[in-house]
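Single chain ahead, by itself, as structure tokens, in the form predicted on its own.
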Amino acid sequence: MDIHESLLDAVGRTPLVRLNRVTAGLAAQVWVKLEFLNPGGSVKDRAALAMVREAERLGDLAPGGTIVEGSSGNTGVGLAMVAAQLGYRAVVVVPNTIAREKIALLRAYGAQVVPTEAKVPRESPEHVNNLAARIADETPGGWYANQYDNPANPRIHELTTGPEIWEQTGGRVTHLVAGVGTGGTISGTGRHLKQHGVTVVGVDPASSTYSGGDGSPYFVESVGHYRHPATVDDVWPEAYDQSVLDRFVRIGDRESLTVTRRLAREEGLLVGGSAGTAVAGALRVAAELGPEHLVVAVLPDSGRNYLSKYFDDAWMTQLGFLDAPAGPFVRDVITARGLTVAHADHTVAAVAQLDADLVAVVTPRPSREPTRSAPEVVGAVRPADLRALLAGDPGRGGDPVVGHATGTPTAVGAGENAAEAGARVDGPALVLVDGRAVALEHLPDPIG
């Protein structure tokens, strides 16, 4: 058994495990790299330690200094762990959508947590990265880790993660499958393995812009690239080397989360949603291959970070990913078929002409999809009410409709028990399937 002089010496050298049950019927083998067994609980421990060591070497981080980072959780946790071990202070700016378990972890390590609005344009001063950079500038001894553009991020994976996989598989690995967040893991690991002829496959949430999605919100954390519709210059991380990838596989939230839960119940692997995304992609890749191939997927973090989300049946049901144990379900009692939408900047006069009882007011994003991601619905309005407004005050026709909308409608899952959903709704219900709005309607009362 290894004995280390420091916890930091335990970063890396994580095991590979062969999947056995979720791969039933596949000729190719699928093995998974258990990065959640790093001491801080995720693959980001590697980058966190490497970035700090490089900053120390360059003199950018002095003894007693403060490490500042913007993070969806895992890199922040890794940096907080390193800071605790080396005697630094840590400040982590986080989007207000991350799982509460991650915030608790950051505080457990002694980090100061600064929440900020997740859905803001890249240019906003309150954007996670901009706020973190500003805090670092204003803090004496502050150092901004900047995982997205820090070359130490992909370099450590080229030096460690890639060689580990090659050695552990005895050179048999033929395909690497990993998600793209900052891009550091897949770029560095893939760069090493491509020297040995390994095919590198990126897995991406279906709406992520990395693989050509529209940039709308999705529910799997720590992977992909969201783009706010008001963002002017959509800058991608410098840590992400697109040339390393041979292709992408796009995975929807339902498939990601279904596989995440299957891994716990069929393989005993309690992992996060981005790991479910990676395995879902690996299963698709393996289905195309013969027995001579070996697919390795990187599992970034633990499911312990998401017990209040992906492993909570109520959360999953209310977002339309699961059905309640018993009906009648919401989908059984609604009459609306389809969603009528208006962009928040559309005029009252234009929306008043729509032939619908209720209209969902959404953030202005061009889309051909018949549904909208739930976080993009910002209000509801009745065209009949707008017509009445214009009859009394025709001059309001040019107003943006968002100024006349109600607040964000209560979201209910299409598979929720209708009576239970109705009991918590006051006003129109936004009906969700797989986290996307499919209808906006008042639920019948009484329900049953």
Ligand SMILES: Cc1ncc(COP(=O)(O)O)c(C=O)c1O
Contents of the next structure:
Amino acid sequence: MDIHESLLDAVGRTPLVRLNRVTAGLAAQVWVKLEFLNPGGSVKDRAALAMVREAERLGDLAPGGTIVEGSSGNTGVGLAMVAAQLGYRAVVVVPNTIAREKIALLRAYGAQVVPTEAKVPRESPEHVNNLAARIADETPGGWYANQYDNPANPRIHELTTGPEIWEQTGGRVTHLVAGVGTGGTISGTGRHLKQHGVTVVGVDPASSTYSGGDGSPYFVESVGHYRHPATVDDVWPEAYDQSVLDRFVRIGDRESLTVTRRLAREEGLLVGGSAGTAVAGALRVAAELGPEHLVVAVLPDSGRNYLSKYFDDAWMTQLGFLDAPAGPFVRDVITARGLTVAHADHTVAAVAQLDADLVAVVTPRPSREPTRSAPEVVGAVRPADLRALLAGDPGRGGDPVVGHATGTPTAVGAGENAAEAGARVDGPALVLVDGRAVALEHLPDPIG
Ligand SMILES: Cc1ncc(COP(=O)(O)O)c(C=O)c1O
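Taking the form predicted on its own as the starting point, write out the structure of the form predicted together with the ligand.
Following is the full complex, with the preceding chain placed first.
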């Protein structure tokens, strides 16, 4: 039996488990590294502990000090746990879109949580990282962990996660599959395993910029790279070493979330969405390989963090990832003419000429996609109303259209029961498939 003088000695050495059911029909084996079994509940315990130990060694963090970090949750939890064990204060800046369970968790460890606006340009003072750096600066004894650029983050994976996987597989691992958030996990683990000839595969949300996407929002948390449309210089973390990756596999939200849910039901593995992304990627990689290959996927955190999201059927259905138990569905009652969009800064004169009943006003982003990620739609406007406005007041033609639009339209899932969706909506409905808007129109009145 393992016994430890400190909880911190229980970080790492996580189990490696073979997948047996979701892999049906595949020749290659897929094994998963259960990082959610770290004491703080995620892969981030490794980086948190390593960054703190290194800061102590360098004299950047001293007794009585305050650890400050910007984190979508897990690094914050890791740091809060380490802080509690070592007697530091912890302040964690989080984007205001993260799952509420994650905020409660940080507070449970005694950390101070500072929510900030999620969708702001990288340059904004309110951006998670900029705000965390400022708080650290202004706090006596404050130290900014900065997981994104801190070399201790990838290094601990090179020193621990990589060697563990090599030893646990008895040197049989041929492929490593992991997501890229800060890049610490894949860069460090991959760097070690590459020395042994292992192929390193990054998995990335389909619209993430890491693998060439347009940077538009997606619903799997903590992996990939979102780019705010107003960001000028899209800085990637220094913890991410692109040269370690042999290739990327791009996984859309639907596939990630479907696999996440299957892992719970078919393997008894309750894991988060980024673990679903990793396993979805691992299954695709394994499908190309013969029985001599062994694919290892890293599962970063537990599904308990996401019970109100990926494991909630209503949440899944309203975003268009799942169908309601009974129809007729929203998709059966809409006209399916598609989505007409205008950028928020387009002029009233230009939008007035569009041939559509309703136009979705979106945050500006160059895109040739016929759909838009749901969070990008910020309003609705009727070209006919704009034409009437211009007839009375031609001087408004140069106004940005957003000033004449309604607020964000209510979103409904294409697979929602049409009558139930209709009862929720007041005004036009933004119809979603896989978290992306495909139509904006009034639903017919519920019959009866
Ligand atoms: C749930 C989850 N998945 C994946 C990652 C990505 O790991 P890394 O930052 O090492 O790239 C993180 C990191 O915060 C995470 O919290």
